[in-house]
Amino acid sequence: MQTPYSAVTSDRFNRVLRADLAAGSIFQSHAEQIGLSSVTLGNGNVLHAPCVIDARGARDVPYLALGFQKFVALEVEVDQPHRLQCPVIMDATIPQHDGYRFFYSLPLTATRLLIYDTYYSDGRELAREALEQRIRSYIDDNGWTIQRICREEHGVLPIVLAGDAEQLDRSASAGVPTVGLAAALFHPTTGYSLPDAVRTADLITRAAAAGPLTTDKVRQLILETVRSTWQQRSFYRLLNRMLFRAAAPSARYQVLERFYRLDVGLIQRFYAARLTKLDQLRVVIGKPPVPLGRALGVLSERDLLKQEGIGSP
């Protein structure tokens, strides 16, 4: 695909923000408790502001239904130039585990890659070990002889089947605002939310220039920016129904090897959560990559989460 591909290290994007962010900003403590306009940290000191916002990343939330893309990732400097010009985003000629599994490599200079082994599986256990020596498995048959691994990655994103739209709103309307994956604002079938953050962090800066912030309302904000994103995305976690419930776990890859065959304008406004109707009716139609029986059984969100024992009371 002729898509021009950025990328980003927490390492620079740590010192870019550290040099906009105002003296006396601090760093690697942990808030105990938050209230609606203070915060203890864990030295027991108390911040007093009149706006607190939550974004401690994921938790555990009752009111979703999920499923994961967990990765391991190696950082490797190779002897010789390894050949690739551009990414890899997915390479599925390799044995499938734990659900539908995939290779991923960044080329980031002649002789340095950034190589991931990433699973899309029901559960959220990870194996790091044994994914690290697959990685290694897969540097060796490629040819390539690792001379250092310069870093290590991994992660465990939630991918959303389907959840209670009441409980959600309900958990957006009271308290501290909360935003991240705590608040479901992330890409729904990549668990990605840099996007998601950035968008939320515009929102709440341009709400700053018109008068001072408080909790109350940041809080409206997020509110009417979470009702807004989940009723966008259905059909996202519709799509993931399918791969997740409706697909076995060994032919998932069937799933993505066919969508990789759509325009490549489709496929770009799928990352970015921008699908038109148009673009919905193209990923749907013509013959299913998984049972059709077992599709229409996965059709309906609300019945999943009953299977599943998520409601509102």
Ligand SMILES: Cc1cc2nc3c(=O)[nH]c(=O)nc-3n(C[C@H](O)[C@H](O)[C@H](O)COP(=O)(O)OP(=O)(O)OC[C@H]3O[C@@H](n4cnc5c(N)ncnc54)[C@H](O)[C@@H]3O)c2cc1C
Second form
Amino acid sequence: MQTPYSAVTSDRFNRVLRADLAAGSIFQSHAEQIGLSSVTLGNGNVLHAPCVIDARGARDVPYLALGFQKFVALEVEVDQPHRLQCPVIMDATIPQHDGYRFFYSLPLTATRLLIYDTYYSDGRELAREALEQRIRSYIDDNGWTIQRICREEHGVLPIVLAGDAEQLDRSASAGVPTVGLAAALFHPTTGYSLPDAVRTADLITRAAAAGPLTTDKVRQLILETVRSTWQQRSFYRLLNRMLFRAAAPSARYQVLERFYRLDVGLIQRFYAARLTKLDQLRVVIGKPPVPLGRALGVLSERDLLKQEGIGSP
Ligand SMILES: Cc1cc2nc3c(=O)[nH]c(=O)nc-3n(C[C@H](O)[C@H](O)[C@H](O)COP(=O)(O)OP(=O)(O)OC[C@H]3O[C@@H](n4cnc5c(N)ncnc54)[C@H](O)[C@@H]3O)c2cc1C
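Given the form predicted on its own, corresponding form predicted in complex with this ligand:
Shown next: the complete complex, the earlier chain at its head.
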């Protein structure tokens, strides 16, 4: 694909954001209690503000049925140029374990690679050491020799199969507004949240430029975003149900294999969570890579919630 690939490192992200923050910003401080107009810190100090936003990250929510994208990655220096010309997003020509499995390789410099061993699995447990060994074998199999391991990372990201919109709506309608994963603001199929985070930050910044921010005002803005995002992404949840519930774990790769034969523009719009209705049709027409009976069985979001005992009675 001739698509540009952008990446940001945590270090640079941190540097750039800090340079822009107001003097007096508080770091490394635990919020013990948050309220509509105050936050109590771990040291007992109470901060008062007209606008409080809860960005404390993911928490277990009872209204989503989830699968998981989990991975371990090694950033390595190899002893010779690796000759990988561009990122390899999904190399699934490897044994399939624990669901859909693929390697994801990013060439950062001529001799530096970031390599992920990734799984689309039903469970969230991550065997870090085993995965690290598999990355080392993959590096060997490609004829590369590790000179130095620069960094390791691992993660378990949520993949949304179905959710109770009423409960999501209720939680976004009351109290301190939450952003990020806790507000279900992430791509349902990749689990990535950076684009949604940027959109949320932009939304709040524009509101601030128009007048003083309050907790109520931000809650209303986030609520509208949460609602529209949830509705716009129902198709992704359907695809996820096909992947996780209609396809046998060892055959999940066939769903992706078919998908990556589609038009490159469609693939870009898929990652950007901007598929058109026509794109959606293109994704599902043709011979399904999953048994038809099972595909029909996962069409309804509500039925899956019922089966898993999730949602409003
Ligand atoms: C290894 C790895 C790689 C990833 N790669 C990508 C990627 O390439 N692209 C992408 O889009 N996403 C990626 N993700 C996912 C992305 O990082 C998460 O979706 C995102 O960070 C979630 O954002 P959030 O704001 O909801 O929560 P978080 O980023 O978890 O932020 C919550 C913050 O709140 C702090 N906090 C929690 N409780 C308190 C408290 N009581 N008081 C004060 N502070 C508190 C936490 O310390 C944390 O800093 C990756 C995740 C991992 C782990």
